[in-house]
Structures are given as structure tokens and as C-alpha cells.
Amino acid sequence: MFLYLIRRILYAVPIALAVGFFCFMLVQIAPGDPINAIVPPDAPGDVVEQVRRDYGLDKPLPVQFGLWLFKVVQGDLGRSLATGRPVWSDLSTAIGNTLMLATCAALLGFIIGCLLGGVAGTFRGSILDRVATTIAVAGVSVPHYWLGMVLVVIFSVQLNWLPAMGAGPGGSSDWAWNWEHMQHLVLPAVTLAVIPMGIVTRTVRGIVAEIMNQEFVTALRGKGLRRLDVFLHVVKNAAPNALAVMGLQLGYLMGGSILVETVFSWPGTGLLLNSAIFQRDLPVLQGTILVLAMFFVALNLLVDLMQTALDPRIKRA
């Protein structure tokens, strides 16, 4: 186990390499001067050239990318052009608040999604099959950022229940573990829980049905082993694929969740970045999304642990 953690993380330091180098270029190709958002439109000529020398902009491209990149690993990733804070200090804060409504999204999307492929990947053919089915097909089919809105305009708007924006009162962005609080989660959380859930339901009743049928369920049943008995053998056997799924959708969760926490104005990563692009703010930019993938890349890491762990064939192989 030790020896596969090292190589994979060996293979895990070009990836991210990689990813900051593309990182890198496709925030610096994009349209427009990240200098519109430090001066004035009528700002002098002169001025203008300071400022672009003072952030390293007047380098060439190679050169920018290897101080950035000297910096990043120092833990440095600059200071924010529109605000000229610390890009980690608005960051963390965004992390912290988008890895929380992940969290909860995907916890109610995996619960919800393997208790529907269990049951429909046992009872193939059913009504309930069908039922789950349906539902599956309709939560990766909606498009989350409509659903978001339909339900503000329902249980925010007409009925009153819950609140439609931020994360605290107010619109505050400052977090609080009580009742006050936690109800700006539930609107977003459940938005966003909607694709991983149809995702994880259609998975795990693949898996499941294929097991049913393998010849060791039929033996199991043969020796006259209770039901329960042999749906937690298939439940055995499924983890590890269902388990690589699970950690891909929450890799999907913490980077995708953009237009989820713009429709909910929840303070995280998506809002941060949506804030970013139209400010063309580079540092910031560049930062959220080298971090967000980093994130992936050890998320897909611990996956490949725990499948290692939960499964002995891969061991061996």
C-alpha cells in the first residue's frame, strides 16, 4: 500500500504541472487587459506601464508563468487586482463555503441515489425499477441552475419558507452552525444534490443488476442464505465501483458549482470566480481554478486508496 501511495503520488506531481500551465495560458489568452480593473480608463500612458510592471505584467509570458509558478509553490498566489488583497484570503473563506454546500449536496445526492439504484438494480423490471429509473433520467436531465431558481421562486418567494440568498442573514457571507444559517444551505444543497444523485442512481443500478446475475449470488441463494445476507455480498462487490463515481461527482460538485452558487449568491468558488472573470482579476483566477484542481487530483487519489483498500483484485493487479 505504501509503495502504490508514493507512485501514485509521483504521478500525481506532472498532472498538476500540467494543470498549471494550462491554467496558466487559458486565463492569459482570454479577451481583455487585466489592467482595466486596477486604473481608470483615462489614466495616463505612464501610469498605465507602472502598474503593468509593478504585477509582473510587462514580462513575457514564459517568464510571468515561471515567477507565478516559483510563487504558487512558496504557497504565494499573489494578491488580487481589483482588491489588492491576498488572493488566499478571499480564497480560503471561498473554499471553506463551497466545500461545506459540496458536502451536503453530495451526501444527499449519494444517499438518496444508492438507496434508489439498490433497490431498482434488485428489483429489475419492477415498477419500482421504473420509478427510480424515471427519477434518475430527470434529475441528470434538469438543468441545475433552472432548478435552483424554480425553487427559490417557490419556497422563497410564494411559500416563504426559505431563504433565497447568501449564507447567513442579511445576505452575510460569515457562517454559523445554527438554525438561522443552516436554512440558506438547504435551497442550494439540494440544487445541487439533483445530477449526482441521477448520476450515482443510474451507476449503482447497473452495478447492481449485474451482480444479481453473476453465479455466486445463485450459490449464495442455494445455500438457502437470507435475502439481507445476499444483498449485502452485492453491496460488497459494488463499492469500489460505485465508490470511484461517488468521488468523481464530488470533484464535479466543488468545481461546477459556478451557476448553483451565483443563482443563491453563496459565497464560495463558483462566486468567486463568476466575480473574477467579469473583474478580469488574474491572480484570482488563476488561483481558484489551480486550487479547485488540485483538489481533484488528490480527490481522485484518496478514491484510488480506498478502492485499493475495499478491494483486494486490485492489489494483486
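Here the rigid core means the biggest group of C-alpha atoms that line up within 1.5 Å when the two forms are laid on top of each other. Residue numbers count along the first chain shown, from 1. For clarity, every value in this text was computed on a predicted model and none was experimentally measured. Compared with the form predicted in complex with the partner chain:
S265: CA moves less than 2 Å between these two forms after rigid-core fitting. After superposing the rigid core, the Cα of N274 is displaced by less than 2 Å between these two forms.
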The other form holds:
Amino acid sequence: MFLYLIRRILYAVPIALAVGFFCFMLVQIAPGDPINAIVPPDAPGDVVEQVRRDYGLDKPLPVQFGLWLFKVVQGDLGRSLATGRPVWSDLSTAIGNTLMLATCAALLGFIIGCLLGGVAGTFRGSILDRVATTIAVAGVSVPHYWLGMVLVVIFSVQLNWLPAMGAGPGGSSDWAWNWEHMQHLVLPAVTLAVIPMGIVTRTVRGIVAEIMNQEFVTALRGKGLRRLDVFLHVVKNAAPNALAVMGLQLGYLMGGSILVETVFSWPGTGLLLNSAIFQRDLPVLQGTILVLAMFFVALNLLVDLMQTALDPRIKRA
Amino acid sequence: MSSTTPTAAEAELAVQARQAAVRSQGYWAGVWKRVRRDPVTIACAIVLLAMLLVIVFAPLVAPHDPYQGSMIRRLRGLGTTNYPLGTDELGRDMLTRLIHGGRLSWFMGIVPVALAFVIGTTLGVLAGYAGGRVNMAIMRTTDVFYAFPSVLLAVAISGALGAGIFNAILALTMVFVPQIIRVAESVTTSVRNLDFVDAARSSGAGAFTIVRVHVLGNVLGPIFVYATGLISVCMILSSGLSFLGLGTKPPEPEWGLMLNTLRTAIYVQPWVAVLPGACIFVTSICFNMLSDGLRQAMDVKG
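Same protein, different form: I have the form predicted alone, so give me the form predicted in complex with the partner chain.
Below is the whole assembly, all chains and molecules, this chain first.
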């Protein structure tokens, strides 16, 4: 187990490096000379050359990557072209907001997904199964940014129950645990929860249905166990795989919230990315994507380790 | 007595004969028979076919010009005379733009998946059949792309490359290639170790012939079913890119872009503003259900 732990962590290192390289290349594949992003177009030639040398842009690509990586591991993601502030300062508050939104959406989606999936898997082929599967298909097929707009139309425009924009009253982006702030979270979280809800329902249904078909369930029933006790055995068997899927979904939510954040002007990483795209602020784009991808790599690692720890059937040396 | 009731052996033979008769109908006939008994799949196929016909013949079907706007009839509601689905923020007929918009939305939903199907199958079958170092190289590269949630990867690539249809297609293809490689590789690896591949090799068939005759026929079905499931994801993602201003550019009609430009109109004509999204939803759910139906009919696992 300990050896596996070490090996799995070591395996994540090249992945993380490759992800870093990909993010580094994002600026390189962008049309135009990266120097144009730093100096104004009317700067004199010798100034441009000076800046090019200062930023190390005259060096070969591998060296540039090394220099960039050296800075990044020290937490220096460069400066925003639009605001001049360090990328990390804007990113750190944005990540907090996205994490808040993604966690709420994940909890909501997982609870509903597990309930629907569990019921569908247990009573396979029944009308309940049909209903749950249809909800799940609708959940994975709905363009969630559109669903967000529909919810705004219903609950903000027509009923005027919930705010449509931002993370707090008066456009404040600082979070506080009171109703004024929390009501801003309701619509974005519900919208974002729809995707994991659909996927978790499908997955849990598959897992539960497979377990219900196994002989030990029949044996337990034959032994005269009550329904609830049989159910507990099924849960115990389904948990590791279901938890793994849910862990990854949290990662997808962190990266996938860009569209929902745009709809609701939620001040998270998605909105930051969106404005970076509009202003062609490549350092912000690069930094945000790097941090989100690294989070996903770490989460992948965590899920793998957790699954190994939880499930004695997986024996990894 | 024995002359009227068949013996056990005779009954066994009859069963075998019946099975043989069923099998001799061929695999695809069986698939078609199962699809035909599935009303949901048929209904989805009909809806998609109808949509396809309408968008192919868009200029003939659409009542107005998709680009011709008018300042005096902006944002009319549903049921306006001559404009049954209202008008958009520039006074253009919504019905016409939805019909024309389907062309780009479908194009952007299918083309990246088709490209990824070709590239991903080639690389995946290569990795699965060749094994060893080739497999290592291809699959480890795939792992890197799996380190990104798909929305993030699409936004990253097209965000760096800039807006435009071509860039969006490139970004989406890059999103789906690794996923198809994984499926193709795992199916190929399982087929490659079956006896008939060994038999073909021992009778002197070359690698290319084995792949063409024995491997592809067995792996294309599952990969195809997986790919049809991706079309709905691709349509949502590509419209999402347009919604962010990364895919199609105005004034081109496209459902995601229309949703974006109509966003501010939700306070004036909410039900007109959400129409393009409803089109995406219907198309995407039909593709999803069709893919599920095909998977069941073709008995593909996973």
C-alpha cells in the first residue's frame, strides 16, 4: 500500500509537468508575437529588444519553459496585461468563489443523483427507473448555461424571488454567511448541479443494478435479512466506485463552471477566464487554466488513493 | 407416444436450428429489429431527421432573410403576425434565424466528433494492436489531456487561438480525440488477444490485413456508438464556446451565439430569448437517447 502510494504520487509528477508544458504552450500557439502582449505597438525598436531580453523571450523555447516553470513553482504566475496586478492576487479570490459554488453544486447534485440512481438501480425496469433515467438523460443533455437563463427568467424576472446576478448585494464579491449572500448562490448552484446529478444518477444506477444481480444479494435475502440490511450491504459495495465518480465530478465542476459563472456574473475563475478571453489577457488565461488543471490532477490522485484505501478488493502493490 | 412428443435430443436440435436461423439473419438485421421495437429511439431519430431536412433546405423553408433586421420591430414577442416566434434584438425574424442557426450548430456538433472519430480510431487501434512502446507513447499523451476537464480544455485552446469557427472546431477535436483513443485502445486490446486473430496470423496474414479484416470490423461498432454519444456533448460545448464569444462571430446565426446576444433581452422578451437554447436542448437530448438506444440494440458494454 505504501509503495503504491509513492508510485502513484510519482506518476502524477510527469502528468503535472506535461500539463504545465501545455499551459506554457497556450501563449506560444496564440497568434502574434508574445512580445506584443507586453509592450504597446508604438514602442521603439530598441525598447522592444530590451523588453524581449528582460523577459527571456530571445532564448530558445525549452529554456523559456524552464524559466517559466521556475517562476510558477514559486507562485509567480506573471502579471495581468489588463490590470497590471499579479495574476495570483485576482485568481486567489476567484478560486475561493468558484470552490464555494462548485462544492454547493456538487453536494446538491450528488445527493439527488445518489437517490435517483439508487432507486433506479434497485427497481430496475420499473416506472420509477424510467422516470429517474429520463431525468438523468435530460440532466446530461441540457445546455446548462441555457438552463441558467431559464431559471433567471422564472425566478428573477417573473417571480422576483431570487437575485439574478453577482455573489452579494450591490455587486460585492466578498462572501459572508448571511441570507443576502446565500440567496445569490441558489440559482447558480442549482444550475451547475444539474450536470453531476445526471451523471451520478446514471453511474449509481449502473453500479447498484450490477450489485443487485450478484449472488450474495440473493443469498442475503435467502438468509432472511430485512430489506434495510440488504440495502446496507449494497451501499457498502457500491460506495468506492460511486465516490470515485463523484470526486472527479467535483473537478469537472471547478473547470466547467465558466459558462454558469458567465450567465450569473459569479465572480469566480470562470468570469475571470471570460474577461481574460475578451481582453486577450493571456497571462491571466494561462494562470487560471494552469491552476484549475493542477487542482484536477491533484483531485484525480486523491480519488485514486481514496478508492484504494476504501476498497479492499483493489489490491495494488 | 414417442412419435408425437419430440425427444430431448430432437428438441435440442430444434432450438439450435432456430438459433441458427436467427443468427443467419445477420448482426445488423438483429440490431435493426431491436431498434424498431424501441419507440423512444425511433421517435428521436424522426425528430432529428425532420430537423436535418429543415436545416438542409433552410433557404426554402425559412420565411424571411436571416440577416435582414429592422430597428422598428425589435424584440417582438411570440405570436406576432408574420413573426410567429418574435424578433431578436436587431429586429430579425427568430424562426428564420433558428432554422438557419441549426446549420452551423449541427455542423459544429458533428464535424469535431467525426474528425476525432477518424483520428482517435486510427491512433487507438494503432496503440491497441501494436502494444509496447507505441502504446505507452500514445496512451501517456492521452493521459495529459485527461488532466483537463473538457470544458476547460476547449476554452483554453480556443481562448488562446482566438474566436472563429475553424479554431473552435480544432479545439473541440482536441477535446474528443483522447476520449475516442481510450475507447478504441481498450476495445482493440480485448479483440487482439482473441483466438481468431492468432489463427489469422498463423495462416500468414500481415498486420495490416489482420487490422483491416479482423480488428476493425469488431471495434468500429462500439467506437461508433461512443462517438454518437459525444455529438450531444459537442453540440453543447460548441454552442457554449459561441456563447462565450469564442466560436461563431456575429452576424452569423448560430444557436449558442444567438443565446449570447439575446441574454440582455431576458427582461424584455424572456420567452423569445430562451428559444435558441431550447433548440440545443432538444437536439442534444435526441442525440443522447438515440445513442443510448443504439448502444442497447448493438449490445455494446459501457
